[in-house]
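Let's start with one chain on its own, the form predicted alone, as structure tokens.
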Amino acid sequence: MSLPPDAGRCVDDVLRARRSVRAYLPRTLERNTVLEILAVAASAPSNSNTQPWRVHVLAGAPLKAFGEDLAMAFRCGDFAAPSHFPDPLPQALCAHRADFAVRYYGALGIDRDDTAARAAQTERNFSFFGAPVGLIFSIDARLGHHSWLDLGLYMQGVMIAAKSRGIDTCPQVSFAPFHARIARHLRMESNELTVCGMAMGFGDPAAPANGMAMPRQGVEAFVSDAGFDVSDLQADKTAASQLAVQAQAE
């Protein structure tokens, strides 16, 4: 399939523009637009074309009822212990997570020791941060890590397809510990497992939560390579690092 000459730069711009948006405008999102995004993302690769993703889409009154149900469960402690990170988390990753918390709660003016305010902000996850559309992604629980990777590739496609249309998203692992309640609410099949959620809508540019810069490592921090001309490689790495810095500033 041929592409226009500037396609690469357009894709780069969309990738850099995508942000995890945690506050939305009260603006509706059409069903056909959501389905179009989900359909385009389904061109994602998967092992032996198994296409293991499943998506539950919520809007309007069902979204509101769903969010209220989970918020009540959160307040009552009616959920499984979160298991999306090992304990202990590797030190290098721990530093990234701690930096995120400082930036996130700092942007919201929430003190690190203010557990009530932090809990109230966490609870906003369950209303999809006020987005008009909420997505719950699930997978067959019998599948292994590589199929979960396939689902991740699909989700990235959803976020990029949405952003290319001017629509914002936020992937949300906070839903995973509530699988038992979510499965009942959405009438999931017995082998279905909640992986995460995703808010989708039009971000509020004035919201403090959407104004924080989230740094990314330069390519030299996570890439090892062999076989390239050393001078060319260094130039490529320098250019990639400059792009990472540019993305942080935008």
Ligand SMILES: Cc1cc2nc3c(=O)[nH]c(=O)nc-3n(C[C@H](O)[C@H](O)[C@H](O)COP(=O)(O)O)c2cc1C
Second form
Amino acid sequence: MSLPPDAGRCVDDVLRARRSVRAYLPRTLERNTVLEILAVAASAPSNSNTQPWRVHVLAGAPLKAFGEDLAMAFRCGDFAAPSHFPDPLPQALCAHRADFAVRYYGALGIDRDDTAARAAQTERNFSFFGAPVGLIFSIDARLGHHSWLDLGLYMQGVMIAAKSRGIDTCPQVSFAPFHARIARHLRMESNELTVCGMAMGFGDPAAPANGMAMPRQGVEAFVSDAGFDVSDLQADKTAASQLAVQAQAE
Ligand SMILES: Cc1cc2nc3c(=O)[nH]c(=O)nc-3n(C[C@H](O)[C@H](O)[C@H](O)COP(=O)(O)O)c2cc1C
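Form predicted alone done; form predicted together with the named molecule now:
Next comes the full complex, and the chain you just saw is listed first.
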């Protein structure tokens, strides 16, 4: 399938423009638009085309009831121990996580020792940060890492298809420890497992929570390669570093 000549630039722009948005305008989102986004994202590749993604869409009164129930469970400590990171986190990633916390709570004016304010912010996850649409992504619990990878590719497609339509998102693993309660709410099948949530709507550009641009490391920090001419490689690395700096500045 042929693409317009500026397609690469457009895709790059959308990839760089996507951010995790944690405050939304009180503006509804059409069901058809949501379904269109979920449909186009399904062009994601998957191992042997197994397409292991499942999505539950919430809006209106059901979203409100769902959010209130999970917030109450959060306050009561009625959830499983979070398992999305190992303890301890590999050393190389600790600095990134610490930097995230400084930027995130700093943007919100929350002191790192203010556990009540931090918990209140975490609780906002469960109302999907006020977004008009909440998505819960699930998978058959019998599947392994590579099928979870397929689901992650699908989720990125959802976020990019949304952003290309001017719609913001925030992926939310915070839902995972609430699987038992979520499964009851959404009448999940017995083998279904909650992997992640996602807020979707129109971000509030004036909200402090949306004022952050999380930095990325340049490719030289995470790419090993072989077979290129060494001088080409040096030039490429310089160009890639410049791109990373430019992306952070945007
Ligand atoms: C799988 C996954 C789970 C995430 N879970 C949460 C979450 O529960 N709550 C939240 O506020 N942000 C969550 N995030 C957003 C990350 O904090 C964010 O992607 C990261 O800091 C980079 O910022 P950016 O998305 O704005 O570029 C999650 C992101 C991913 C990919």
